[in-house]
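In C-alpha cells, the next block holds one chain alone, the form predicted alone.
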Amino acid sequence: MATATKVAAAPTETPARPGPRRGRPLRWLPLAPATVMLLLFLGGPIAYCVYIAFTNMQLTGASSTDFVGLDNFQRAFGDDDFRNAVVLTLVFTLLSSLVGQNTLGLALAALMQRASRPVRTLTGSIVIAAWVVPEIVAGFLLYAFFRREGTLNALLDWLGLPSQNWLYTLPILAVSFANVWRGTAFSMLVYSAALSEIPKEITEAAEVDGAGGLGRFWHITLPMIRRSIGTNLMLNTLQTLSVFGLIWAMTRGGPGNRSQTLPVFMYDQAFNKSLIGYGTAVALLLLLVGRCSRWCTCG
C-alpha cells in the first residue's frame, strides 16, 4: 500500500480589520484658518450687535452704556413710527417683490421664450442694464423720473394728462415702482432658466390634446417650475426687505414717514437720533421678519 501522503490544510487567513485612522482629525486642519476668520469677522460683530440691542448705547450725549434688557424691544412695539414702518415694509415688499418683480419677471421670461433671437437679446440687455446699475444711481435716476419737474410729468403734460408731485402724493408707490424697475431682471433670469428645462414634448402633447395657451401655462408650466417660483420669491423677499439706498436717494423716508420702511427707520434711529441700541434692536427685529418670510416662501 502506498505511503499515505499527509495533506496539510492551509489555515484560512482572515483579512485584518483596518484600525482607526489616526490622521482623521488632521483633515479639518486646512479649514481651521477659514473657521477662525468667520468666527472673528462674522460671528464676532453679530454677537456684539446682539449685545448692543439690549443696551442703551448712544452715539452722543451718554457717558456710559447700561444693560437695559428688553426695554428697546418693548419701546419698539409701543412706538407708532415703528408700527408705521412695519406696515410700509409689508406694502413695499408685497407691491415690489411678490407682485411686481415676480409677475413681471415671469411674464418677460415667457414672452422672450417665444420671441426671436434679436428681440430676446435687445429685451434682455435693457432689463439687465437696470439691474447692474448701482442702487444709489438707480435711486437718483428714478428720483429724476418722478420729481415734480421730472420726466414722467413732462410726458403727462405732453399728452394733456394731469400731473402731480408723485414723490409727495404717492411716495411708497413710487419707490415700489423703482424697485420693480431695478430688480425684475433677476426674476426674469430665474424663470428663463426654469422654462428652458420644461420638455417640449409635454407642451406639444397638451397642445395636440386641445389645451389652449392659458391652460398649458396654468396646468403644465406653473406646476413644473414651482420650485423656481419658491426660490425666486424667497430671494426677492429677502432682497426687498433690505432695500435702503434706493429709498434714501428718492425720498429719505418722507414726506414725513410715509415711505419710511424698516431699514430707513433703523438708520434714522441709530445715526440721525444717535440711538444705537434702539436702532440695533430694530435691526434684529428686521432679521426676524426676514427669517419668517423665508419660512413662509419656502414652506
Second form
Amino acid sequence: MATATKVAAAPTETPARPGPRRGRPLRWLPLAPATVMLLLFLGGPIAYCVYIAFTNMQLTGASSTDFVGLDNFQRAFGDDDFRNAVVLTLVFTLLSSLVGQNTLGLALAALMQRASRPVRTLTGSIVIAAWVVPEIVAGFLLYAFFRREGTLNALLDWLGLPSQNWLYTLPILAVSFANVWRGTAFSMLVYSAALSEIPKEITEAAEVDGAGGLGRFWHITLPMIRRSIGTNLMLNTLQTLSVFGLIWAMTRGGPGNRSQTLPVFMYDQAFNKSLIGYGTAVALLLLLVGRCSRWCTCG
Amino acid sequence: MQGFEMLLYGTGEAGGNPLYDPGAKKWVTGGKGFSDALGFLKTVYSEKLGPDISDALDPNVGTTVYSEWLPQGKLAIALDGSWLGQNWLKTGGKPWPEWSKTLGQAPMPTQNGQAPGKVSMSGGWTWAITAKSKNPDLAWKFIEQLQTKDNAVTWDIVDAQIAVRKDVAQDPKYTSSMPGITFFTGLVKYTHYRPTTPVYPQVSTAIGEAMEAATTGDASPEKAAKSYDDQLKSIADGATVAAGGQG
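To test you: the structure above is the form predicted alone. What is the structure of the form predicted together with the partner chain?
Below: every chain and molecule of the assembly, starting with the one above.
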C-alpha cells in the first residue's frame, strides 16, 4: 500500500507544479480586456487626478503647468475658506446624515412596522418620492420652500409666526434639512428590511419577561440591527459628504461662504477660479475625510 | 452680485485704469475709486434704496429681476445690460413684448459727471486662428466670409449682439432688430473691457467678496478694499501697483 501511494503520488505531483504556472497567463486571458478597460477608464483618471493635485494647472490655459509638490495641500491647510468648508462639511454631515437621515429613517421604519397597510403604503411612497426625484429638482423644490416668498414662510405667516429668509439667515440649516428631506428614504428602506428580519419569538419572549416598549427597542431591536446601522451610517455619511447639486441649487454656497461645504468649495476653486490643480488637491482631501468617516462608523 | 466694475471704471479720470494697468501688466491696489464704488453699494443697500440684501444675494436673483420685479413694476432701476431684453422676447424666459413701452434706457453716469460723462462695461469674444492650425489660410478665408458686412449684420441680429463695426451699426436691418439697440450701440465708444489675464477669475471672485462684505455690513468699504488689496497681492503674485503710482 505504501509503495502504491508513493508511486501514485509521484506522477500526480510532478505535472501539478508547473501546471498552474503555465495555465495562469492563459486563465487571465479572458479577463484581459476587462482589466485593460478598468485600468484605462477607472485607474487612468484617478492617476491623472492625483497627478493634477500636485501641479499648479489652471483652466485659463495661458500659463504652463508645473509640478509644485505639496504646495496645494499646504495652501489648503493655511486657507481660511478651506477650514471654513471643513467645519461646514462636518456640521452638514452630522446634522443631516447622522442626526437627520439616520434617526428619522429608523423612527419611520419602526413606526411603519406597526402602522396599517394603507398608511404604510402611503407614507412609504411619499418618502421614497423625495428620494427618487433628481437631485437638481429636489434642490429647486427646497429652494422654493425656504426662500422669502416660499412655502415655509407662507405657513409661518398663516400661523402668525415671524418669517425670515431662511437661505440667508440659516443657510447651513436649510441645506441640511433639504438633505434630510431627500435622503431619509434610503435609511428608512435599509431599516425596514432590518426590522422585518427580527424574529417575532425574541420580541415576544422579551415581552413575556416584562420588557416595555423602550426596553425592547434598546435591548432587542438595536443590538439585532447593529450591522444594518453600521452599513447605513457609512453609506449615508459618504453620500452626504459628496452632496453638491442640492447646495448649489439652493445657495451656491452663499451668502458669503456660509453654506460652502467641501464639494462646493472644490468646484468653486476648480471651475470658477479656474485653479484645477488646487481644486483637485481639495478633492483628494475630501476623499481622505470620507475614508476617515468610514473608519469611524465601521471600525 | 455684479455691476461693481462699471462703478469702478466710472471713478477717476478718463482713460484711467482703476483695476489693471495693461501697460505695466500690474493690478491696481489702494485705489480711492475702489472704496468709493464699495461705498456707493453700501449706501444703496443700507439706506434701503435697493432690494433687501438677502434678496440681492439670492443665487436666482437675476431671474427674479426679469421675470417678476421689472414686469410687475416692483423695480424702477435695474443696472443691467443689453441682453436683458432677450428674456422678454416671445420665445424668451418671460414673454413681455410690450416691455419697451414701459422701460427706457439711460447710461450710467461717471462718479462726479467728469469726462466722458458715461460709463459702461462690455464682455467680448473674438474669432481666432490657433497657432497650431494646419490650414491657417483657409481659416482666415472662413473668417473673412463670416465677417462680410451682410454676414456680420445677420450674425449680430440672430445672436442679439451689439455691433462694434460702424458699417454694421448703421445698417437699418440691425438698428431696427430690437428695441434699445441704437442706445446700446451708442455706448460702445464709452465701454470698458475686463482684463484678459489668467488670474482674472480669481480677482473677480475677490471683488465679489469685497462687495458682499461691504454691502452686508461685515466690513466698512475701506476695510473691504484693504482686504481685497491683500488678496490681490497673493493672487497676482506680487504684480500689483499702488493707485497713486500710475500715470
